[in-house]
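Shown here is one chain on its own, the form predicted on its own, set out as structure tokens.
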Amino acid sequence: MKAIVIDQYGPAEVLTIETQSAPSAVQLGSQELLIEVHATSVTTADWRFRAAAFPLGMRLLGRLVAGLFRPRNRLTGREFSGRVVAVGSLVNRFQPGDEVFGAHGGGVNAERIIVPESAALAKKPANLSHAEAAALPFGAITSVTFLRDMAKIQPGERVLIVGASGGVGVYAVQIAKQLGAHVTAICSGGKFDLVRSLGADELIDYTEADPRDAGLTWDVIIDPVGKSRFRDYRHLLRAGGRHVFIEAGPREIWQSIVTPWMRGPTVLFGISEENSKTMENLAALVEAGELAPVIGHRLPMTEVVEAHRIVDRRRRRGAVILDWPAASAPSNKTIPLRRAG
């Protein structure tokens, strides 16, 4: 089988497309699945343990993490879309057949892979394509828990979310929807129908004005992309505001320490948790018409190298979707939202 693998830190060309023998049902343990990958998607995450490009004050503790000198685990990627081939004797939560989409740390990256049942997994909404589901894990997990579970956005809350066209913005915009926020959008202009197009109720265009000018105050500010300082922005949250930083560095972890015990706005920072009852509930999202896939690239598993390109400069529009041998023809359907009201 193939597998895209990496042995360095580095630009996209240190990926390399391998072949190796494929798992098999006989190497399952009783609580395993093989599954064959039929979609995956190419994350911030993803160049981040790629090109070791942690964020400044970061970097020792994310090469702890990812490996000191050169990648620890060599198969990349971690969100995917596919079917089960087999299940381990005790799998009771799936079956041959199945079609499912999640998150796995070991890596997704090659035709067949083995995940442990206790993985971030659900079964594929029907109505998705298998590209459709792989582009949701990363950025509707993170806006989930980022927006519903850290901010605790209430209706009627205005919320500001810098990167609304981006892997983590899209997704951002419809949950805030849900939650039933009032949203302000930034991004350009040229992405402002797709922005629109999710819910955003007003759009600022970051090439022509500064939304520290436009004389507006919000509850919530959302920054999937580190491009605001608390600072700078504190004077734009209304009482009880939060300033929520989903890529943050020393600085902004420090803030959400320190923050919630000082009068006025708070700065809030975790960790997004993936696991199976978060993706169940993005499943459940989609078929209530209430969360949909947004992808702005798809290209074959053999095009990686161009995948990550786009990835690593950050300007692109929703998920980066590779498409593995056994996906089945691209769907060209689109999946409608349904709005309250």
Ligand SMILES: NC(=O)c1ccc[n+]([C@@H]2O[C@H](COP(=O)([O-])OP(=O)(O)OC[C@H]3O[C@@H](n4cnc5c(N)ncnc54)[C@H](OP(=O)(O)O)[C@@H]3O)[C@@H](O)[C@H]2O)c1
Second form
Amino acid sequence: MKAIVIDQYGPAEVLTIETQSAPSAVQLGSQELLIEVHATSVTTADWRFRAAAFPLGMRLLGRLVAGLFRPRNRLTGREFSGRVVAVGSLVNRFQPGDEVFGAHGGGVNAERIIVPESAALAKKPANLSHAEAAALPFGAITSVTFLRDMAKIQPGERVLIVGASGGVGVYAVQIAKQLGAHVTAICSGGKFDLVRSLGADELIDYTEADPRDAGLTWDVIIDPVGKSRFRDYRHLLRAGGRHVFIEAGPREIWQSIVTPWMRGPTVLFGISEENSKTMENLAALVEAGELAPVIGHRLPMTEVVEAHRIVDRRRRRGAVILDWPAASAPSNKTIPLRRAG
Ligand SMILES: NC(=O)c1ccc[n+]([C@@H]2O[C@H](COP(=O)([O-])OP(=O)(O)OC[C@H]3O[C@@H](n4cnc5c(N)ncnc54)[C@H](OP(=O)(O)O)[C@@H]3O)[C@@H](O)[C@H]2O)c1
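Mind giving me the form predicted in complex with the ligand, seeing as the form predicted on its own was just shown?
Following is the full complex, with the preceding chain placed first.
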């Protein structure tokens, strides 16, 4: 089988496609699944792990997790959708033939993978293709963790979302709307139509105007791209306001420790929690028409280097998808963005 591997940190070109022997059912542990992968996505997490581009303040921790001098895990990729080929003797949530999607830190850019049943996995919603399902886990799990569980957004609250057209932002807008919030979204003007279609109530083009001059105030600010400083926005946060950093440096991490003990708005930061319960929540939201994948680029797996280059630029729309050729007809064209339901 083919797999995308990495032997050193660096630019997108360090990625190579390698022929390996495919894992088989006889290698399965009692609580593992053998999965045929149909589509995966390239996320900012894949960029960080490929380039050792960990945020300031997390560089040592990142290297300790990923490998001090070179990547500890050669197999790349974290989000995927595919079909269960075989299951271990104690697996009870899935059976051969099930179509599943999820996140797995052990690497998913291979035609076949072995994944523990306890990984962040759920049955793929029937109304999504594999490419669409692979577009969801990273951005949607992150949005649910930070908006619902951490910021605890309430119906009627006013929420500002920075980077609303990116890998996390397109799902943050949808999750905020699903929680009943009024959403102001920041992105470049060329992406207004996309972000409005996801439910944003107000849009600000950061290339044309400073969002602080819009005459608006918010209960919650969500920032996945580290482009808003707490010092610059705290006067625009209402009583009980929360400034939530998904991308944070040492300053924001420090503020998240001290501001809960002080009067006024609070800074929040944390780590996204990938688990099967959240994946099942996401599948239910998709089936209810309340959450839809957004795919900006879709390429065959052989173009993984180009896919990483797109993500590296940090101007993408939603997800960047890679298909294995044997799976659903691959394309190197941008496919139309759409919402389910
Ligand atoms: N803490 C955790 O557990 C956790 C979990 C998941 C992710 N993360 C982090 O969260 C981040 C996720 O980012 P992502 O995937 O959403 O990034 P991305 O896709 O690269 O974000 C690009 C977005 O940023 C916008 N943008 C660029 N410059 C901007 C500016 N000056 N002002 C406002 N918006 C601007 C772009 O808008 P235009 O293209 O319209 O210009 C686009 O919408 C990563 O850093 C990742 O490491 C953290």
